[in-house]
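The form predicted on its own is given below as one chain in structure tokens.
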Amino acid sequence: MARSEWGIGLVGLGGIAQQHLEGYRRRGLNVIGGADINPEQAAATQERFHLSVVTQDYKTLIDHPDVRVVDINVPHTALETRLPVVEYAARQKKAIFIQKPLMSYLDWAKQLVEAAEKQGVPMMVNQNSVFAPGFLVAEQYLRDPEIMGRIYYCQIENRAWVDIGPERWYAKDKRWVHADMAIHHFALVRHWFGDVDSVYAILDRDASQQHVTGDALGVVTVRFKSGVQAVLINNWCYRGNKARPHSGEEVVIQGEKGCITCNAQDVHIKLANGQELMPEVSGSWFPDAFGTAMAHFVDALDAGQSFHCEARDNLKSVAMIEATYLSAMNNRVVHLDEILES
């Protein structure tokens, strides 16, 4: 069966859905239509992307016979917003592709996963960092022991001033940067280095960001069961002149034979023997990672194969969110097993 047979319906047509749709258009994926409670947003998106079906009722969209994959983009900060959509899509036996983070709280995320599993439907979390062009290229090299040798360290740094106005739902929960932004990095390093042993975090915020309720910066140190260690820095109250804004965050991966320095669009490898490699990277995080992620999901569904960022496995990434806030609150190392087994 071709990709064209896997019709996609988007629930929520706001800001991030525009990146989904542009990415899907570039990959030639089959978008049936979308649903949004805002009629102006729905109409504008329909005109821009020439959608054949647009409605304010997500159930009408999900019920459409040509929709086989439901792409859920409604806000993740309230369980009562996302859970009914997941439950309805699952009852209708539609595959689910859900925007990251799965939820900001592990207990909530578990309810979404259980709703999908109860109906036996596949659910992938759109952890699009895993599919960013530069990171896909870097992954080819970091998995080559002849290039990297034993990998022992990873560092990711993302910093910028992010101004949020009073009209935005974004940043109004007590969890912000590490639930909404660092989850990109949590999922990425788990994909690269495997299960996490422990987390230690420091968090803070800048009080001059009047409309931000939660954390605006943090440093999270991560120890993996594989022995790799990582430092993940996310700072969205940086006023300085050398920003590394999302999606230009710098990633460093160090091994005994080589060092990778990259972002979503550029990759450089320096080997211990002095050789330098600069592989070509095609595309950008926005919107290409979104199209690649959905194409990966559709191809896996079509072939009856497993896929990256499966929702049950993604609970381990959400557990890193939980561990980060617990660590900062109690000033202690938090082992992931104590979060996942609770």
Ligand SMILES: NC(=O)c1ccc[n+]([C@@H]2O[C@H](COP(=O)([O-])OP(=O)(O)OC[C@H]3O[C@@H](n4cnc5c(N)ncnc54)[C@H](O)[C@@H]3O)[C@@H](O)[C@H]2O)c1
Contents of the next structure:
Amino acid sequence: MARSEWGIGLVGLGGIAQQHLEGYRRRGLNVIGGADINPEQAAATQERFHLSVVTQDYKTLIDHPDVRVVDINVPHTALETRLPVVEYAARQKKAIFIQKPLMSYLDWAKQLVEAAEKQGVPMMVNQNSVFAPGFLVAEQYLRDPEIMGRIYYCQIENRAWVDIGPERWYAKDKRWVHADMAIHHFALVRHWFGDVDSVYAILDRDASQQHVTGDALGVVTVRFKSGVQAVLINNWCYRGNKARPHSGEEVVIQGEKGCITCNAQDVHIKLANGQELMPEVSGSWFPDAFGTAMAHFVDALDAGQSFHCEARDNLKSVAMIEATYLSAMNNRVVHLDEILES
Ligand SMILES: NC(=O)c1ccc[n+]([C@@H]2O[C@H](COP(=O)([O-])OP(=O)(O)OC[C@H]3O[C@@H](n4cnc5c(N)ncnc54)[C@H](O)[C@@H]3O)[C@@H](O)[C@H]2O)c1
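Moving on from the form predicted on its own, please list the structure of the form predicted in complex with the named molecule.
What follows is the whole complex; the chain from before opens it.
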């Protein structure tokens, strides 16, 4: 079956859905339409992307016979916003593609996974960091032992000042940057380095960002079962003029034979013998990673194969969110098994 036969319906046509639609357009994916409870948002998106089907009722969209993949882009901060959409799509036997974070709390995320599994429908979490062009290129090198040797360390750093107004629902969540943003890095390093053993975190915020309720700054150290160690820095209250804002975070991966320094658009490799590699990267995180992620899902569904960022597996990334907040609150190392087995 062709990709074009996997009709996509988007539930939630807000900020990030615009990036999805642009990414899907570039990939030639088949968008049937969208639903949004905000009629102005729905109308503006319909006009911009010439969508044939647009409704305020997600059930009408999901019921459309040509919609086979439901792309869920409603906020993740309340279970009652996402769970009914997942349950309805699952009951209608539609495949589900859902924005990261699956939920900011593990017990909520488990309810979404169980709703999809109960109906036997596949669900992929749109962890688009895994599909960002520079990270896809870097992955080819980091998986090559001839290039990297034994990998022992990874560092990701994101720093910028974010002006958050009162209209921003996400910054009002008690769990902000490490549920909403660091989840990009949690999923990425899990994809690269496998299961996590333990996490130790410090979190903070700058009180002058008056519309931020939760954490806006954090350093999370991660030990993987494979022996790799990582430091993940998300600093969204950096006033300096050397910012590295998302989606330009810098990633460093060190192996005994090679060192990769990259971001979503640029990759540099320095080998122990002094040789330097600068492979070409085409595209950018926004919007290309969104088109690539959906194309990956549709192709896997079409071929009846497994896919990256499957929702039950993604619970281990959500568990890193839990471990981060627990570690910072209690000032102690938190083992992932403690979270996953509770
Ligand atoms: N890089 C990324 O992957 C990335 C970037 C930004 C946001 N996100 C995620 O995407 C999600 C949405 O974020 P956003 O920035 O687009 O938010 P947003 O507020 O701009 O858009 C959300 C939209 O959902 C609509 N909505 C809410 N409930 C609905 C319902 N029951 N039916 C139909 N529509 C409904 C709202 O009216 C709104 O237009 C969040 O979970 C966020 O974390 C991911």
